[in-house]
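The chain below stands alone and is given in structure tokens; this is the form predicted alone.
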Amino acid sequence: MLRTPICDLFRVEHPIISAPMAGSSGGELAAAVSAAGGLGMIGGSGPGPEWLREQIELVRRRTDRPFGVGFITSAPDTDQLMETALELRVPVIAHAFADPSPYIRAAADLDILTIVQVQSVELAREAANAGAAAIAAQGIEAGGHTGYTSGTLPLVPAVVDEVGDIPVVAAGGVADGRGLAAVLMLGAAGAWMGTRFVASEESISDPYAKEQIISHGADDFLLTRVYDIVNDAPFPEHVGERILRNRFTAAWHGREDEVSLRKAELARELAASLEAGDTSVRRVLAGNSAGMVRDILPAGEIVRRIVEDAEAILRSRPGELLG
């Protein structure tokens, strides 16, 4: 049975964390992953404190196992949302895209563990110094918002070497047992997985997004800032957004300066297209690992398959190579 430091740290059976994806990870998904032995995470940013409270209470009705809430820390409503998470004593809180220091201290006072998602070794160092209990090293392959600095393969061991005894989980490019086995060999203590769980029955992503993920491959996704620029999204400039290529990205990716100048016009164009149901301009957030996702399954089944496959690989493959 796979057992790593994050299993002990978070009191879970399996070294799998479902990423707290805004718009995809609600209480149903978090509860299903946790009930299956992983660490399920609610994407806490976006709908507001009352929605977050409802999702936390939903998880607790479904399972008594540990779970967490993740925030886009650079978003303007983070303070208010954190108050809800702290009030309800969520066991684990995750932060990304802004300095987590003030939030880590407040959580630690209540014995709440904090994961910090980072996109570089420098950010990992800062997270370690701030008191992170665990660090998610996110490569450029990841779906949704991620950095431009490094792929998961070189970033994970570099972060492991940098932060010492703090457990590191690999984020970006992991969607099956092969990926989990690979990042464990890099020194990671587990995997932080998003795209695979978007294509789950419990994900609150709409059916169109799920179908696009399972019908496209690794080459069909693009890291861009065009939508964030148009929408004035609260992300730092070193962060982009990996999405499915479409007509809008074909027209505007690589023309970010012009997008900034024509922001209001393009925002109206996007709104009109979406109102008309034009899917050629619609964002579908997913990582390159979509190329390994070919079905929509219950989240618990996803956890079980990944763990079983990773265990089989780790038992057999080394002997095959060294035989």
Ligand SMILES: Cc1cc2nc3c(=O)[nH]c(=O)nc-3n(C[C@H](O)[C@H](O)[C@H](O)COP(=O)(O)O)c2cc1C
Given for the second form:
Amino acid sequence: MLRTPICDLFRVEHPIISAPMAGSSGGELAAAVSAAGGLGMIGGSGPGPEWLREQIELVRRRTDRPFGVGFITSAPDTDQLMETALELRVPVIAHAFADPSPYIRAAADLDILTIVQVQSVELAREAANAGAAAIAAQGIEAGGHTGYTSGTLPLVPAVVDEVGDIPVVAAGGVADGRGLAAVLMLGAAGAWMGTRFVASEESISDPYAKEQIISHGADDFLLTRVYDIVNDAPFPEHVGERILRNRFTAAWHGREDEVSLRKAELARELAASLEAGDTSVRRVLAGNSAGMVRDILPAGEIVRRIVEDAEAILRSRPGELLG
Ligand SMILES: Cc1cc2nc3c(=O)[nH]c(=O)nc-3n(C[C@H](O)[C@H](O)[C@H](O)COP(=O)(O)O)c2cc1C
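Form predicted alone done; form predicted together with the ligand now:
Starting with the chain above, the whole complex follows.
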């Protein structure tokens, strides 16, 4: 059995956290991951407090195990959503993309643990000083919004060295047992996985997105700001969005200044194409780890397979390598 400090901290069996993913991880997915012994996270940003309340209640109907809610903290409705999460005493809350300090204090007053997702060593230091219980070190290969600075492989050990006893989980590029075993060797206390769980039966991503993930490879994703610019998305400058390459990114990625100048026109064109059912400009959020994802599975099965494979690797490889 794999045991790391996050198993004790979050009272879970396995060192696997399913990432909070707006538009993808609702209560069903979080509940399935938690029921299987991981820490399931609801992507709390997007539809609003009533939806969030329903998802939290749904998890509690499915399992009595710990779970969490994660926010896009830079979004304007975070205060309101946090009120719901605090009122319902969600055991774990995660923040990303904005200063989490006030939220960490409010959660700590209620004995709620906060994970902060960071994209650099500097942000990790700030999160540690602000009182984060754990830190998710997010590399550039991560699916969805992420930073431009560092890949998961160099970021994780650098953050581990920086934050002392605070457990660090690796976010970005982990989608199977090999990845989990690898990040544990880097000093991570677990993996925080998004793309693998998008392609689960329980995720609320549309079937088109799931199909695209399982049918594309590691080369097919890019980090871009073109949709964020057009959509006026609430993310800081240091963050872009990793998505599947498509006709819109082929036309506009690299021409961000022009996109900014023409954003009203491009927003109208995009809306019209999407309305007409044109999938060639549809935005599919996922990371390069999609290259390892070949099937849509029940989330509990994903957790079980990853843990089993990581354990097998960690038992067999040292003997093979060291002779
Ligand atoms: C579809 C999708 C939606 C995401 N939404 C969020 C979000 O709402 N909040 C957040 O902090 N991170 C979000 N992320 C990023 C994840 O938290 C995580 O860092 C990433 O998925 C890890 O990389 P991986 O996709 O290679 O596993 C999202 C990722 C994906 C794929």
